[in-house]
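One chain is shown next in structure tokens, namely the form predicted alone.
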Amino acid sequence: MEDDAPVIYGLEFQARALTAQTAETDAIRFLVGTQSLKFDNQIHIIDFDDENNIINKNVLLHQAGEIWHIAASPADKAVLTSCYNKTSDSRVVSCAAVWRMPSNWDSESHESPDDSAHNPQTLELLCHLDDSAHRNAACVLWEPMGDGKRVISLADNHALLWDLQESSTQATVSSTATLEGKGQLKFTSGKWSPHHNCSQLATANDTTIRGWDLRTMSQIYCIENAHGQLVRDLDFNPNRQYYLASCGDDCKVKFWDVRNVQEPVKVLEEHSHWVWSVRYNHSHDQLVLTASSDSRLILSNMVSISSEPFGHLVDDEELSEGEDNHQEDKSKEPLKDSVVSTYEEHEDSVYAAEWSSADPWLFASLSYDGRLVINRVPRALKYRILL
């Protein structure tokens, strides 16, 4: 059975921000963000035909400076916020911004591909995400599952909780976190959990990681010390509400159960460089990818700490009655963790890595040269998993 060739989409500038399309559940669809100085930058929006294994783009342009990071809307499909460098006064600033696709951005572009690179059109401005007290945006969150109403930015030592009102044209900061300590304290990244009615936030600076109850905006957990160098990415399981994964430039990827933070549940070890993405397939939650900066993403198999360590879904009162009655049972063994694939269809650093929101076997990462590519999960593991 041979498994899907990888396709591979190459941009002519280089890029670092990738996220799929969250409210398009349909479609194959994956946005990216350039980074150019000398040029307009874009965001390329990459349709994935499945059953012709070819991808159609269309190119917007996104004129206010190069792109760090991107998120879609989970609520509508045409929106989208970025963070992205711009000169002001001859320094750099980092800006947040929610933008709005034209309408029609799709109409013309099967018909002929090339017309949409040639005179792309331009991406709407819907509201900015900083104030003058708050600059350098790090990263933008949508409410997980939300109705596209709520984003938190991540500015130097500042949560910011907004809430988007008039179809996200104006944003009102509704309550923020600081980060205090000695020294100049700065967000490098976060993940919102989509656990506990949305209400906790985990987020990275330095080395450290740490947790947020969003009513109150107050610290629930810190982990210091979680890697030996800085924290690149978060992840929360989508089925395990306190498990927890982060990348670092230790080379190493943690999964920890944030109700004990003393030692990490799980490490691995694959990447020889730094770790730049860690994320979790959202319905098979043994299935992780990890991007790095040694050019390889890796597809790792984490059945042991994920919510079916028996090749099954089972709760967390099943495993721990499981431990009391040791069963001869062979089947009844947890599954062995393990390396599934390693992609090196990359020349350069790989920044980001994402799973599709509309197939949950297909995920695209993208490398520093502009090099998109598109890979599946091998068929031997998918029916495992499904049969």
Second form
Amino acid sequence: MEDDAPVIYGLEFQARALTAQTAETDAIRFLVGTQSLKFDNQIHIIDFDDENNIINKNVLLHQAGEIWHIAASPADKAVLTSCYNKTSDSRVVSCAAVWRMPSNWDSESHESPDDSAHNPQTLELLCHLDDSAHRNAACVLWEPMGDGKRVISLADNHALLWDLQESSTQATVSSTATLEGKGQLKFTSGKWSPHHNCSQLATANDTTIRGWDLRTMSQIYCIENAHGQLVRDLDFNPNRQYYLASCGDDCKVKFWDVRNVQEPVKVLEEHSHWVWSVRYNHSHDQLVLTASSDSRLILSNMVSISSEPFGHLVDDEELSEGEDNHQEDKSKEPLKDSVVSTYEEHEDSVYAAEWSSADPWLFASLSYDGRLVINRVPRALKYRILL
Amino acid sequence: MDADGSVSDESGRRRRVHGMLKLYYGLNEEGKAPEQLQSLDPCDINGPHFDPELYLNKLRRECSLSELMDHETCMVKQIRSLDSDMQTLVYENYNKFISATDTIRKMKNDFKKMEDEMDCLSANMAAITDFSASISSTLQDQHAQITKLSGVHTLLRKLQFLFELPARLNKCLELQAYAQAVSSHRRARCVLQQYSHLPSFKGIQDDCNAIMEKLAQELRQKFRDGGTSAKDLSECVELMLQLDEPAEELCDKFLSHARSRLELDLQGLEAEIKPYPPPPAPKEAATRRSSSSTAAGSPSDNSPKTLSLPSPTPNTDILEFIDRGCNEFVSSLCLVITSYQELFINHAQTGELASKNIPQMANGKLQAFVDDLAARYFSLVERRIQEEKGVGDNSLLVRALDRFHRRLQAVAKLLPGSAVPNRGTEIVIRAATERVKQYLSALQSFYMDSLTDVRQALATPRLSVAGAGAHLGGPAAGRDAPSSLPELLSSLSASILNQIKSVLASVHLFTAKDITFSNKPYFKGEFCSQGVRENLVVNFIRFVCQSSRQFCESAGDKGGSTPPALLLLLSRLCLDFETSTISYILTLTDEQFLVQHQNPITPVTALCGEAREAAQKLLNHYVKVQGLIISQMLRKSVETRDWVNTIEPRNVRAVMKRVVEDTTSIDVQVGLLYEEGVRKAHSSDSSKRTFSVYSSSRQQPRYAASYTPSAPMDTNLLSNIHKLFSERIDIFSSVEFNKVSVMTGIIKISLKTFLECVRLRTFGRYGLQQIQVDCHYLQMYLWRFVSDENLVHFLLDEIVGSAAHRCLDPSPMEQSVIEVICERG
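Now show me the form predicted in complex with the partner chain, since the one above was the form predicted alone.
Okay, now the whole complex, with that chain kicking things off.
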């Protein structure tokens, strides 16, 4: 059962922003945003052909500036948001905007993929997610599994809930929440919870994690000193509503039960430098992906705190097929939390990692030097989870 | 006649004479053998086979004429002498025969006379026999009468005794001569019993019984009074036993009597404990109050002493208490046991009045009695021992326990099957283990206290500049006092060692040779191996390691509460433990206590491993904490600045100087406790040379590439190729136990933070140049601290490279200008 070799794709520019095309459930597709101060920035649409292990890329221009964060709409494949830096008059301004990909973005790529002379198409701006009072967006979050009408942007110390209207060409702030306290507080990242009817949001600023109720825009919980240093990223367990993973500059990944925020449920300390991204697998929440600036990507199997702590629960139908011995196998091998695999294909800091929205066993990671690596969950583990 | 013959001739002649006599008397047999030997020679003139012809021929052949002549005269002479001999012999024998005949005739006459006298004697004897028979027949009647009379006499005397008995008993009662009364009554009892059907005897018996009843009453009364001496008491009991009092009842009474007295002793003992109730705080207060009241009553000197004592001390120390217990309770218990055994067991066994099971019954009662009282005594002793909490002087406790144990041996001797001595030993064992526990906690609190002291010593700012990072001339004394670190370490480890030694010495008292319980198997084996070695020494070492490890965890990720210097110190302490202290302590323990390794014990290597692990963890944590402190400075400096609109660099930023200073002082601090370690070889001038190489020859083309629009890939290619050949750097990784490794770790953490922060910013032209200046400055000073200077080069290279990438207008500064700025400081 040899695992497939990782597939590597190199971008010309440095890059930090990576997302799966959330609304796409058939093709394995990732979007990468580049960072370049001198050239027009691009959004690379990476299509992965699972059968042939081949990558197809399409490039769209993102001329507004270098991309720090990118997010795809969960409803419309063609819509995405980006947070970018704009330099004007020797000033650097952070902005956020909603974009639409041109409808025929993949029309000519097949004809002349290596044609360097061809002019890439440009993204179509739908609307800005800024107003005069709120700038410096750190990230934009789509409502999970929503209809693509609501987004939240985190700008400085504000969380803004936007309603997108008229096929996303108009955005209005419907409510805001403000972080108040001493000094210059700034949200670094956030996550919209898919649970509780999508009425909760978790944000990170400095070493603190906060939970917000979107209906009242008020704080519902606060984990002070969640990490020893800056919290870099958050993710909600897709299947267990109170479970939250966080990572930060103390090289740790922590798992929290937000009902009891005094102590983390579990702490992972596998990385040897800051952890920049943590992602639960969308279907099998024991699989957790972490990316770190030690140039490593680590896939962990956190069985004990997953929604399937005793392995895959066999349905009655399956049982009726006489798989008793198979059941015994399950009880024999104790399921332990463990690191499944450490991926060392990157040579620079890995700032982003994402699971594919189409294939739950496939994920992409992006390092600063522009290297995108697509990997699969090891087959042995995959079969153990499935069977 | 013999004078002229030779000696041989003389003897030969005699023999011949004898031979002839023998022949005559027929005695041949005995002389046969020698005769035959001689006689074979026909030339032997004395032999029986003598042949004169042969002899003559031989002589004629052998001898000369003169010799023959001599021989002839000699022969004639011999013949003559033989003839005269013969005559003499015949004469002598004849005389002897005549005298023998005379003697026999005389004897015949004497025997005749004797025979007549014997006849006369036998006749007389017959007459005497007749007389004697007649006398005895006449005396026969009188003898029978006398026998009968004497029988009547004794009977009468017995009767008289019986009739006088009541009066006599009464008299005895009056005189309190109980013993005599009882013995008299005993003598009469059976008779009275036998003849009680006769009215007169019945009366006597009734009288006697009444009197004896009274006597018994009196005895009982006396017994009950208790004031009597042990001897009286035992006499009393003896008499009552003889009076057929039920033995069981007597045992009970005797024991209850003894119990009341022993309980007095116990109460006395209890009273000594009582004034100090269990909760310690009021106890102390009570002590103080009582002492102050005594001080008020009599302004003596003991009140300040009492106050100054930290632990509550009852007015008697434990030795006194045990002494008192031994002298009062145990010795009177022994007395009771001996007298009881004397009375009820030994006596009963010999005495005729013993019913079969009195000894067993009495023994059982005694056992129960002793067990009960001893249990109460033990509970008191245990309570007292528990109060003994101060660990100051162990010898007192040991001596007290020894005495306690020793005195119980007396009970063991008296009552061989009793459980009392075993339970006493158990108490001693419990006390000993309790003591060991107390010592452990004392050691632990001592350790924690000394850590607090160290912490305080570290926290107090030293005014004297410790010669630390002074090579920049900057204010280096801001950090803790590094010069005292080795002293603190040595004093800490020395005081720990001393404390352990003194505790071991104290505990060793338990196994001293002159202590009676030290040869119990527990104290020989388990106490040494489990109690002292495992529970005390090993547990303490474990505690040290664990508490050290806790500093890494509990202190939180910010490292806030624990000063880094303490981490460093503890890590060195644990390392020292690993290398020498642990094995030293354990060897010391094993030697002192002669530990026999029968039970599984913790091996030295396991402990050393633990200590090493703790040391490693502490050192890693130290690196992390120090690295974070510097990282934090660098991060703030990058994040808070507007790098796009900055002015042209004229100086190295202050924060970089601060970083170098701090690194230097950390270097000094670490250097105080850890060895230098190995570093890759480099030339003394490496700072400048390598930097210029890195800056001018390699960096310049990279900049050029980065703003040449045609080849954006080159940048990545170059840096990727570079990375291909350099090893992956683990930032927060384990460090080795030496200075260079520690410093490398700290610098790695700091520079990596710098790099990541730079990548998050956008730079203007002067921003990039400032970073160039800063990096060069760091390059100048940091290379000396790390094991592999290429690491510093690589990271700084990355920083400048990243800054160039993030620069809106990347025009780097001239290398020479950078150098000038940096050298200006």
